[in-house]
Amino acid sequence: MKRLYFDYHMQIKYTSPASECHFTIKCIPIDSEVQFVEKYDIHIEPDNVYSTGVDSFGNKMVYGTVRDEHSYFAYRITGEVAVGLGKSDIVENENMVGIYKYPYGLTVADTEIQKYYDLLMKNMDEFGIESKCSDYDKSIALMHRIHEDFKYQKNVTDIYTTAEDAMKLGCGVCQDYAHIMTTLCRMMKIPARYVAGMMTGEGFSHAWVEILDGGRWYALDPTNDIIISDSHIKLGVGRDASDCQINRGVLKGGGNQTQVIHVIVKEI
């Protein structure tokens, strides 16, 4: 077990004043069998009245409205989380598992992913994906393969890039790795979900995958090709990145926007 300190700071500046802002923030770590939130603090500017709640995926959220004219919006969430408490999470809601078995949104496969999937299936033994393996072992072999074949490269994709489009490019960032792996796991009949979070040594948020085997969720990080133990903090889960988007809002006015995110995660 480790205790990690986190500091998630985001600021959006507007080129012209906004008269109103409705926001939802999903940046509070989840309590589970593998991690426990010991404490956290929220600071949001400009001043406003906000509420906290949980969405349909079990993700914690903060939501509210800024009703006065303002030229920027910012929030900072800090806290401490105990991680590495276990190797996997039990299924919280059996009725939710079905939604992680099928294509959705940014994880819908098309020609390029189908070609890659067919290649994997044709060369299963060579790639270490044996038909008699457990879903967990298959997923680990798949993670190694994606890490080998896909290239990490910034500024070639964005939050709207699909797994199919990222596969065509052959490169992308952690969101793209997670979407591609989620898509392929589901094609292999392995329930998989997208995870948004943070990890030590990162200057931004991070993304990875959880796969289901034997009634347990196991976390795998295809970007770094590792089985997650005590270096990551989970913020939210969903069918794809849109379900656990950390910041979402609606503005009246504001003009163009510039967003800056800075994340610190370190062992205490």
The other form holds:
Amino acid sequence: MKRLYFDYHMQIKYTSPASECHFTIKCIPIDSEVQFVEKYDIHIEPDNVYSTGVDSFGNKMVYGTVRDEHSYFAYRITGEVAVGLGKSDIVENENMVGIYKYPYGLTVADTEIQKYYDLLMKNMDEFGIESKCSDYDKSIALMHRIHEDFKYQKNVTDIYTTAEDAMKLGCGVCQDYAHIMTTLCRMMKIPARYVAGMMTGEGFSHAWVEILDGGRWYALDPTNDIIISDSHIKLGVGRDASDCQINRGVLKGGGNQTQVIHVIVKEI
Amino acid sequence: MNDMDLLEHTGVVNELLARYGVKFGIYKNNTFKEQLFPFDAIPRIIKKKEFDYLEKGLKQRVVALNLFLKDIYSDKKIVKDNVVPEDFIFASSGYMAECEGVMPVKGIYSHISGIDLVQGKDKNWYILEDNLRVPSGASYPMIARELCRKGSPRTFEKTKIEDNRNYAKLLRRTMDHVNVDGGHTVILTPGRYNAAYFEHSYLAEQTGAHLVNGSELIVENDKLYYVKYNGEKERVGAVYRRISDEYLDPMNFNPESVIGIPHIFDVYKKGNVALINAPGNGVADDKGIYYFVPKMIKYYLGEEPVLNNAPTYLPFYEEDMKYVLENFDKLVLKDVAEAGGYGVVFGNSMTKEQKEKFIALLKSEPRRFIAQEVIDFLDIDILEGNEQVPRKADLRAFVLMADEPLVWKSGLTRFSRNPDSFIVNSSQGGGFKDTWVLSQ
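The structure above corresponds to the form predicted alone; please provide the structure of the form predicted together with the partner chain.
Then the entire complex follows, led off by the chain already shown.
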């Protein structure tokens, strides 16, 4: 168990005035059996006015609208979370498990992923699994393979890149690693979901995967090739990144936008 | 039907319909084309006793479909009890995970259901399709009746027919039943380039609801408001939305949508406004789920279905696949994801090569298709020039779910103008008739 302090700061600047800016932010850690949110504070600018809710995936959200003209939009969420409280997480809603078994949105396989999958299945020995392995062991073997075969590279993909396209490129960022792994797990009949969150250090948000085995969720980080224990804070889950997109907005005007995200997570 | 007086008025009625803008817009090859929806004056006549039977079956079906939707977006008992395989839920394009755990006002999902039926040559009625998203078509027989009464009042004096102009009242009752906090009731249209724009404006006028587009509605403090011309805001309690789920709210669904209302889904989830019909209904009306509706009726209501499906096979099941392959030439095959008469092929119309290709596809994606026996429709006469000629026709019945299920005593009869075609969809050039339900 560790206690982590986090500070998630996002700012968008507009070159011309924006109005009717609608926002939905899913950036609030949730209590579960692996993490406990001791406190958090949220502040939105220019107006600190918002509604709160929970989406159907169980993610907390805040949303609202800045109607009047404004030149920037920013939010900051800080807090303290106890992490590493357990090795696996509880299934919050039994009725929702089904959605994590099927391809959806950015995790729909096409020829490239199918080719990769077929190759893995053909060379099971080399892949390091047997059919009698548990889903957990299979997923770990899969994570090692993806980590080995896929290259980390910034600025080649964006938030709308599909697992299929990332596989074709052979490189990408944490979101792409997570999408590819989620897609392949589901092809292997292992329920899997995308997780948005943060990791100790300084920089950006992070993404990884949870797989289901024996009625429990296990968190695996294919970007870093690690089984998650006490260095990650979970913010949201979904079938793909779009279900738990940290912030989403539509607005009028605004001209060119520059977005700066700064995340700090450190042990306390 | 030998009422020459009414038939002589066909031309006049069609002219009036054109003047009222009773048109159908369709997009083909990226261009918008508006065409008249041709009216045929020979009505479909259904006797009272026969309609009583249809009414009983339609109510039963729509009640079961509503229970199914409620179950699917919560406990999924019907899946756990192995009545419906989960593949047909989670892999369905109409299923929306965003609606999980969301309870619409008074638990009603499908307020307005358009159920398509055909009558076979054996005089039996069969359900062809359920439409639970935004079924359209009620306005056409409504206005046709109105105009026919003007053109040929004597016809309606001597024949005892249920007055179908009460649809507006039934619809209003349905909308009022779920209205939250007595707010306004609005009909949300994507605008005049929509195929059914005439219907949107006509129903608004007839029910006294506001006809609005997305930019006239805003969400504030978790409530929905109608913004008046002078900028004043008034609370909205019910939205009869005539735009599809994915365009309803750019913050929750398609972010590119400019015809929706940001955050409307969030306030709907909180129970602060009713959406008619509920988002997510597509999971209950795709062609794959259709197969299971008789099973749903037994499962939820413990009753035998009053109205039958057309005999349907699900290649997803091995046994059915075998039957389909053995009887390929006498079946009609339908792609479950398609609508509007598209994605329908008759086994006997394919060349050898097409057939082989199709069977390969069927084997690789069995869940994607259903196969049905071809029903020999009972033909209905239409007027062609001065002659009466038989054509295929179906019937879209409307079932409204208010404080109780209500079946509109009329319906949209659509016919194919092509003598060899079974496809009656208006988007494919068909015409329509009024449907008379005799009151005694």
